[in-house]
Amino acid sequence: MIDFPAEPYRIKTVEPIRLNSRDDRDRIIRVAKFNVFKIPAEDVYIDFLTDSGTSAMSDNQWAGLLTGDESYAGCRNYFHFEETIRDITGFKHIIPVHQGRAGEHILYSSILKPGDKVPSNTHFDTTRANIEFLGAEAVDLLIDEGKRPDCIHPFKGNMNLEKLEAFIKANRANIPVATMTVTNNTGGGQPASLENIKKTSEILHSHGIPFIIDACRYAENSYFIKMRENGQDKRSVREIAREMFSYSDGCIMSAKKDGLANIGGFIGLNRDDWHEMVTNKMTLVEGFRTYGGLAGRDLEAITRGMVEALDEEYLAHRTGQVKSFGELLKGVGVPIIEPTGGHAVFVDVLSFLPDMPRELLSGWALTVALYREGGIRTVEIGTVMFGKYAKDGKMIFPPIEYVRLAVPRRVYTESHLKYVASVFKRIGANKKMVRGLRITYEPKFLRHFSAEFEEV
């Protein structure tokens, strides 16, 4: 018996996938210079690289594509998009962008300058890169429980309020904005509580600091609040989401996650001055105010997906499937971040491979082994993604070393998850399958997307 609700949908269209031979997979990963981002998707059997833009859209969303108005300015789909998202979030200004990182770039390049500091519970990779590209500093102030993989806590994505107060006291003149990521992707897809979001808002606003929510997985976070936070169980997820947004001055969202769309996102703002700055810049780099780099049909798919992602039967299945997947992996001896979050299972690599030196890039090495041994594509969240170099050239290791298995929404079945667990079991029984790596090429920013490696 499965311990989560059955899929609240029927499958009407299928896409064939193919499992190449191990020899072929070995050749493919070598050609890709041991970077799973460079593997052609058709050569991947189970793709857990990301949950961004990989959802299966509903028949309602596909039907919406046919209503696309491709007028350059003022297409009818934009007005449906604006009305729906304003109703969900409460923000005065709703500005479409082609994906979340475009929103990050447009907003932060409008309000940040070199030397600024941006506190958050935890910044994810593109957010951190956009902030650092501008010469500012992204500062993580996650609660201590969120840094311990085996710690059981209902809201491991919470901001450390004491550290936030102290950080503001020491740096107020250089803090133009603060953010909060819900759910906290880097920390395992862990939610933040409504109480913590409210208190974070109160602290920031008492110091005159605007507060922005990274809302990629706002629906999953709101569902966890309903299920885990005292006094919230009788409320709808939509009501909780609206209150959560009310504590902030705006949000940036990739609709490729909890918008259940394959492309797109938006910036939501209450401040008129920021709205003017953002839209002026957006016209230069994204497109006109009412399409933001998107086709009208994409705006419609996002609009309908935003509503579907708040359906509580869907969310029960979504979070339940991820939890069940985590139990499958634990059952074959794989240490994971607990409790499981809403969008992925995170493997604690330092516990899974305790004898592999971090200098050999153990997290990245596990992603290579998973592809080579099972055709499974995952992503490292550790040394390659977040490590930095000291002045002497030595690697400064981040406190985490995870491999994230991001589960696409409405895509895979329990049989697929059982297959992945079987591959982990095989690797766990023979950890020599995981071979160390060294970097042979890397760019300055977001190196994990295009770095190259060789096996040691």
Ligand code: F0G
Second form
Amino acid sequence: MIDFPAEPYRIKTVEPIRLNSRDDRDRIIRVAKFNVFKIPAEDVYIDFLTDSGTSAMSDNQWAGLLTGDESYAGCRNYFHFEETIRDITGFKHIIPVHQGRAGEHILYSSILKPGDKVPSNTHFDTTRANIEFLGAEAVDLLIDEGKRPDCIHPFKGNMNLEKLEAFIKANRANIPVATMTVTNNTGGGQPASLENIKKTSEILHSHGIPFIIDACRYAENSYFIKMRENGQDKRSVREIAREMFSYSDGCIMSAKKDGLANIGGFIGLNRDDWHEMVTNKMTLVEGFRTYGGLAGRDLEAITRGMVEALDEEYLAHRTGQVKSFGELLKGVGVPIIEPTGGHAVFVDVLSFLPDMPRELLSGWALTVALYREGGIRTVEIGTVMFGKYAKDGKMIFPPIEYVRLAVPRRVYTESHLKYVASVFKRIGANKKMVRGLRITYEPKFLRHFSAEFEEV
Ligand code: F0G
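Please supply the coordinates for the form predicted in complex with the named molecule, as a counterpart to the form predicted alone shown previously.
Every component of the complex follows; first up is the chain already shown.
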């Protein structure tokens, strides 16, 4: 067991959860066509589907809800939101949106055209889908260490700077913007270093390319910088974050992660021309620019959550809890991406189920087994999420096959995590519990949310 500080809070309200019988779960997963996104949440015992929008709010955030000013334009909570987030990020313009992907759509549809290319360390699936929907290409240029699950490196979310240079040289005319995801969600919640973010910014700016940070988990990333990067340990996480943002021209943030809120997000921008385009589009699709699809009370909960997420005792517990969960799983023989990232433990499915052909969708099959055997909901980040079809209809497998156990913030205790490890232990001892699948239905975009399957 690793040592990490206990929760810097105590529990004041509880929400019952229930483990139904294995027979019930078997029936439920069949009705859901073997897609855990289609299971009613009440039928889930431990929900690791996402760390997004699932945080427990503090008493201070709940109290903030009562101060909601629900005026259409210029509500007082907006000004508090703007002032607080401007202070954290340093951006000139702060525009609320109802969640991250709304920000992605509004910004990218304002600046991208078909044929454009957008480099990143790794695009998250909604970012990629929003870019591809506009006919542009989302290009991942992660360092090689970040692609190897067992490779130990403090900043596996770094951009590959040589590849970035080469990519720009080959495609300069078609790159209107570049981005970095901190922490790198799809690659294991791994952080990028301040030095790498700075160098990325220098390269991009030397070619006149604007730089946007996908900032969902910027507080966790900044905490890793403090703990792991040379010369950063004496600085506050807030200072580090502010420096990180200073290298970019703007950010898109889903406040459902490091905003400790159940809904919300924002776009931060320095450029006046982009601000103008974005606010025009805002009125069309999200709402007036001082509420962005949110109630005044939501703005207040986000503002208070943004401040709480920078608390270093909280971040020490948070990252320690995720790390200790990773150790628990390793202890029962489960290979994971190492070191553990900020928000989740990622199971390396190809090592856990080496005998299962990828055609049988091994990552997805493990999510089904975890639900059926233990009432645990997780998400596949592998073939169903990222696989593409070749011209002959064969699946092109992505380089990764992970199952992500995203840990909601301030929600589960050590005993919940131990229970999950015990379920993994049972599955590890009898891998026949993981049964192969085939897709029977899939939509055009973001297939994993609604695809249907049958067991083979
Ligand atoms: N960028 C990253 C890195 C994300 O992880 C997410 C969401 C988004 C953008 C979109 O934000 O959900 O508020 O629209 N990630 C969630 C997840 C859904 O489970 O990882 P959103």
